[in-house]
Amino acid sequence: MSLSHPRATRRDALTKLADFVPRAGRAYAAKRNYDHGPADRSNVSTLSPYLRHRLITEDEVVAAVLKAHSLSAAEKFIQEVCWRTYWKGWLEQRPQVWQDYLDARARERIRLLDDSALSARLEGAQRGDTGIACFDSWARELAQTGYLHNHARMWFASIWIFTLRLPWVLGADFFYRHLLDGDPASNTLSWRWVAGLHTKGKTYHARADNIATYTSGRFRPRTEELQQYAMPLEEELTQAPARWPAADNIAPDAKVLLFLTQEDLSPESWPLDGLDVAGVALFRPADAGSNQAPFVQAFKTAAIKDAGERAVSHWNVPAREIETAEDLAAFARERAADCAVTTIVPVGLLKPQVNTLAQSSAALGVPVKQIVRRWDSLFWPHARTGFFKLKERIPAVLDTLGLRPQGTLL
């Protein structure tokens, strides 16, 4: 099994995108569900780590695809891009679901201290030592490569929950700690969907015949190895959707610092509307990612470094690493900046850290203003219920964004 990990640069992301575009149409639709293993990912894009941190953006990926394919031919791939947008928009409007997940994870971690049998089963699953060949192979693949095919992620989660009877929140945590594209919204809500919590009563059931078919026979689990019925988990969910965050007002002649976080590392395409950029602050919380695999932390570190270097070159201004509000305020005074500007930091582990810094920074006279990308502002309002509502709006939103098919289409 290859232990190599992708390089966390925008240049590498664009190279990978250009390589994938010819396969993004009907070939992708026909072959995308097959998991050929880590040695062959030619049927999928593997762009997710780059999209996760916006080293490339959703709209530029879709624009590149629509230069080569009609909307109908590329429909399946574009929908997959929009699934990530849906998860993020849905969680932005229900932040309590994220907090409930954190609370449940904390309770399960405490339970592990007193339940040695559960702890042993958990360790065996994470180590890839359950006796279920496909599951064990995926566990090792994830821990070594930081990636799993989307279909394998669903099979894995289903087996974890329904066959191994392990807490779903600990499975989501295992994924988040090891996935290079680990995203609080996509990861947490996908696990909830498999468990029957996102769409109430609707689970994803891993079946032996389905696994054999879509791994092209690499794995052939016996029917009796897997739980035959996937009974949905239950919970009380009463939170109504809130409004997604709005952009802050920024004076059109403001002198600003760009405040870069791991959430959006393509500052060249931020909607800055001609603001005077005076410097680039790279936010690296002292404890950020401390519980994640070293290669995940390394990817994020390299991605932020790459974004900082590009921003310095683009605006011809200095960059500085920031850990505290005092660091940010000192940099702002040095550069005579009125405020710092960042794109909205979505619900997740980073958000409270940014909010805390922003509150302290504002008290020191340097507010942190948040702006919103048009992609998010146009799609997120349609992420209030199920994916179908957003899905049916995709053509209209793409048209509003000016993303129309071009040239000779496949």
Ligand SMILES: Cc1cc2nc3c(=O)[nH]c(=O)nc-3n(C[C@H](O)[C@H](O)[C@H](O)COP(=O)(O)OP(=O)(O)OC[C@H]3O[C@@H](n4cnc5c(N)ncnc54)[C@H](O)[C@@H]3O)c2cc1C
Second form
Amino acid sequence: MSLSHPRATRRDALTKLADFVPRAGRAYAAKRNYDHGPADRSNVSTLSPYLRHRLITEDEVVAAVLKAHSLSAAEKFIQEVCWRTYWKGWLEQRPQVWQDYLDARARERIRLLDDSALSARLEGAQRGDTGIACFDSWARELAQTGYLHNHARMWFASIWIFTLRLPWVLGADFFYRHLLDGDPASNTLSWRWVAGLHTKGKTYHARADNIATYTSGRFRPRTEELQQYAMPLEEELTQAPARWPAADNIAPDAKVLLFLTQEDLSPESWPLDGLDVAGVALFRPADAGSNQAPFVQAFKTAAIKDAGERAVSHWNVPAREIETAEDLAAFARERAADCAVTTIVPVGLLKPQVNTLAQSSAALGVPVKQIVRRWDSLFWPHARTGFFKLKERIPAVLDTLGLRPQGTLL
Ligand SMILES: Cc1cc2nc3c(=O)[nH]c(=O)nc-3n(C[C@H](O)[C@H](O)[C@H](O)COP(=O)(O)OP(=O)(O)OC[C@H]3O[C@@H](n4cnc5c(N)ncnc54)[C@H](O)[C@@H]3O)c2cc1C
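Could you give the coordinates for the form predicted together with the named molecule, as opposed to the form predicted on its own above?
In what comes next, the whole complex appears, and the chain from above leads the way.
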């Protein structure tokens, strides 16, 4: 099994995208569900670590694909990209679901201190030592490569919840600590979806024959090895969708610092509308409470470094790593900047850290203003209920964004 991890640069992302584009049409739709194992990922893009940190953006991936394929040929791939958008928009409008996840994870961690049997079963599952060959192999693959095929993620989560009967929040935590694309929205909400908590009563049930088919026989679990029924988990959740924070007003002649975080590392395409960029602040606090694997942290650190270097040469301004509001205010004073600007920091562990810093820095006279990418502002209003509502808006939104070349067949 290859132990090398992808390099966290935009250049690598663009190379990977260019390589994948010819396969993003009907070939992707026909073959994407096969998990051929870590040595052959040619039927999927493996762009997720880059998209997750926006080293490349959803709209540029879709634009590149639509230059080579009609919308109907590339429909499946574009829909998958939009699943990411859907999860992000959905969680943005239900921040309590993230908080509930953190609270439940904290409770389970406390339970583990007293429940040595549960603790041993959890350790065995994470080590890949359950005796279910496919599951054990995926656990090791995840820990070593930081990636699992989508179908393997679905099977893994289903076996974790329904066969091994482990708490779903600890499975989501195991994924989040090891995935290079680990994302509070896509990860947490996909686990909830498998468990039957997202679409009430509808679970994802991993079946032995399905695993054998879509791993091309690499794994052949016995039917009785896996739980025969996937009874939906239940919870009380009454919260109605809220609105996400709107973009802030910024004076058109403002001099600004760009405030870069792991959440959006393509500042070249931020909607800055001609603002005068005076410097680049890089904010990379330790991920409070996430305990991500060293290779995941290294990917994020390298990704921010790459974005900082690109921004410096794009705007010909200095960059500085900042840790506190005082650092930010001092940098703003030096560069005569009126404020710092960032794209919306989505729901997740980083958000409260940015909010705390922003509050203090506003008190020091340097507000951190939020801007919103058009991709997000056009799609997120359709991410309030099920995916279907967003899916049916895809052609219209792509037209509004000018991403569908004229004359492309539907
Ligand atoms: C339990 C579980 C946990 C998951 N956790 C994450 C996560 O933390 N981060 C993450 O980015 N994806 C997550 N996914 C979604 C999906 O598995 C990955 O995005 C996908 O496997 C990444 O591989 P790829 O880039 O080759 O995807 P492709 O098939 O090439 O798809 C292109 C892009 O579309 C997006 N995408 C594709 N499928 C999905 C999906 N089902 N949901 C959301 N976005 C999708 C990704 O950004 C991906 O890079 C999870 C799925 C499950 C079932």
